[in-house]
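In structure tokens, one chain follows: the form predicted alone.
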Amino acid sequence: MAEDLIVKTGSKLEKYEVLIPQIVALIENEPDRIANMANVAAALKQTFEYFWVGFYLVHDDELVLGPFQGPIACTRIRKGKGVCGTAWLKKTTMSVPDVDQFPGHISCNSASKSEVVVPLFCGEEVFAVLDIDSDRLNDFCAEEVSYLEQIAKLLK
């Protein structure tokens, strides 16, 4: 059952070790990107209880809100703006330990304290970003970011 995806015990990194194969099994036979993004967002939110987990999809010159779990979010983000827009522009993962120290940070919710954004690629082009906000400062270690990049690569 889908609720069995939620990993309840262990360190964050141990939870990723268990969760990633479960995500693979969940999405490997589903060709719809939106459906897969929705399930990945739910699995990450339920497992790690982050403040906000979701996706923004590239539409022309903006990122547009896609599947997410958490409070109401910004709907559109311009390329190069905020953490999400910067990750898209630079085509690289952005991990921000204190969002208040990030120049141009877009505050969709003041409870967000740290953030990680991972671009999703189709060939060389970014088609979406995975955005995770925590209500704790410095909540993402390098190993965790690496696991999130692995998850992003699964979403083609």
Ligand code: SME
Given for the second form:
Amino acid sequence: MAEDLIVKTGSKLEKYEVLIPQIVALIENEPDRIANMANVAAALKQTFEYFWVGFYLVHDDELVLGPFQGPIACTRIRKGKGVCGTAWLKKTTMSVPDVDQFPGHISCNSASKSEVVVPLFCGEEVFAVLDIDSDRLNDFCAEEVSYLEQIAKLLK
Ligand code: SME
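Which structure goes with the form predicted in complex with this ligand, now that we have seen the form predicted alone?
Starting with the chain above, the whole complex follows.
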């Protein structure tokens, strides 16, 4: 089951088409948010070999590092800071083609070149963000960002 989840062929967007129903099946009967975040991070990392995939969870006025795959990362991010804190504050997806051009970008690893952050909502409130880092500039097209938003909506 777990190994079958890794989509090995097709374009990036074709892989998303196959992967999303598999993620639905993987998490639909599991109510634990952290367990589901952990498996989603693993599924995205293994399928696309992104540099870093993970979640930050809202704790009071900060984001705190949650389940992730990749190198060690910053533990806490203030609201409005960096790409993650901005996505939380603005309640919107942030797609940054060149992180060096983003004022206030928090560099956890100099290998990160482009980044997408998608907020996760419980009603109107953001309870976490999904953060994807690539080691390539301009690595996320609009369709890919849309797929990541679909995945974020699966996590309640
Ligand atoms: N670059 C992010 C910080 C988190 S790491 O990329 C894992 C930011 O600016 O919010």
